[in-house]
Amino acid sequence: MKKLSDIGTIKEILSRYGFNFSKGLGQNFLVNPSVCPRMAELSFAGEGVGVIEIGPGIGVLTQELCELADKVAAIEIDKRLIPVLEETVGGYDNLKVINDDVLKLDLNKLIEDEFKGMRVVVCANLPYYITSPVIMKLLEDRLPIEAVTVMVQREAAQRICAEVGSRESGAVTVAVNFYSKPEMLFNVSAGSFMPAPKVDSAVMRLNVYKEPLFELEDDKKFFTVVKAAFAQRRKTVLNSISSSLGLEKSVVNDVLLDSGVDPRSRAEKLTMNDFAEISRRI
């Protein structure tokens, strides 16, 4: 079995296939041998578990997941990497490589087709530029998954894992907390990748709720209100919501007061209950 975290091995394989890293796809392959085993273990991959991996690259994390899980479905958008993966991890009979864009895939159907009778988790080293869209698709599609373990830019992980109502929180913090309980696992230095990115990364796990925290009549309205509140962070929640949604200030002011929220507050001070109450009344 090839040592896929070895820089020399990676360069030799990629050279044979004439592969060049794509900045547009945010490609950075892990070369720190201690990261992927730890990440795979913390993802809850194991007996009776099916894993969706997003962006396997040359298969460093894939290899670890295949050793632990009953089955792995690895989704890779770059068709140039398909023959590479065939060489590096093609020997695993519990692996299916899918050449597609995860943002366009019907993941509920994939789970139904590939993981019948299994518990399902997601594990991925996500390109920075699609972190939020991928995470929100995984959560908003209400997939039958238990956890999402992902490596992302450390700053993004800190924001997502921040406490709702704290200074570090943002719209994505509220959105992720609506569907799951985020948990920071460990940091990963920039030097753990080839090529090395300009910033450090972190691995976090989203422990997905079987049911969302709040039963809302209209989830979309809830998230519209959250985005509006954070659209102009330096403004009061009154000004930001009224400006972003095109509503009269007097109307928004009454809604906020009826929801028990000080109209002069900033969005980062609001709790999940506050946002839920505002969305119900607006």
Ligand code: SAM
Given for the second form:
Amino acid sequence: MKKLSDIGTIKEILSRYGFNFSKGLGQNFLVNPSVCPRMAELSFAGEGVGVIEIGPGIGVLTQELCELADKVAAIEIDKRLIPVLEETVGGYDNLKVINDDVLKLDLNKLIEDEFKGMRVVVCANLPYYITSPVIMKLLEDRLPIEAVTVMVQREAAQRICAEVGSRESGAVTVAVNFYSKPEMLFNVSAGSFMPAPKVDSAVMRLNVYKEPLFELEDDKKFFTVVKAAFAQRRKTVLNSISSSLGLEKSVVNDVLLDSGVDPRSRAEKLTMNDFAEISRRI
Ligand code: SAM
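Given the form predicted on its own above, what does the protein look like in the form predicted together with ligand SAM?
Below, the chain from earlier opens the complete complex, with every other chain and molecule after it.
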């Protein structure tokens, strides 16, 4: 099958279909031939593995995944790309293309229907406008997946892969670390895409835990506390949590002290356990 990551081939296919890129759908297609094979390899796609791909575009990464995995389910929202994919990767009998919005799809059902008896991973060059909602959906839905290997804006990857308790961390760092161990894999320059975005990108892998880091009675409360603590990150956790959740300062102060947290600290200094203790008590 023809290699797709060559820029001449991609331009020829897209012009034949009269395709114009949709900025709103985050369409920046990979044209650097070294990126997709590397991503596919690092995603754990292989024998006995089913892969969910989000946003296949014209199929550059899809092709590499189909070569390695037992089965690939590729979810693409843009119906103009369906006939293109039929031409470029339709020859793979281990591929199922689904024309849908990943945020609306029941992924548990998809896994049950398509990947019986297989280990499951996710691999995608994500549309950047929905990076956080997609990642949180994959993790919060408690899908039986082993790893999520995704290309995202470099800044987003740095935030997610930061140490919890470091200056670079944020609410998303804590949320992702509750379900997985994030790992930065490699950087990708803006020039690797067509059209080139304004920012550089990076590929990271979330190694998903079989069970979340600790048992909580109410996961939602944990995330509410985390978001509230980071909502005004320059303020103390006492001020940020009480003003974001509309709670009396004295109440929040007692909760923090009982949780062993200094009310004057900033959210970025707190550990996973600190957040868990606060959410148990609040
Ligand atoms: N995988 C291709 C590549 O690397 O060249 C394309 C990546 S491009 C950054 C993102 C892709 O996601 C586009 O094909 C876009 O149409 C698709 N997309 C955008 N929003 C989506 C959604 N909500 N559900 C599924 N696919 C989506």
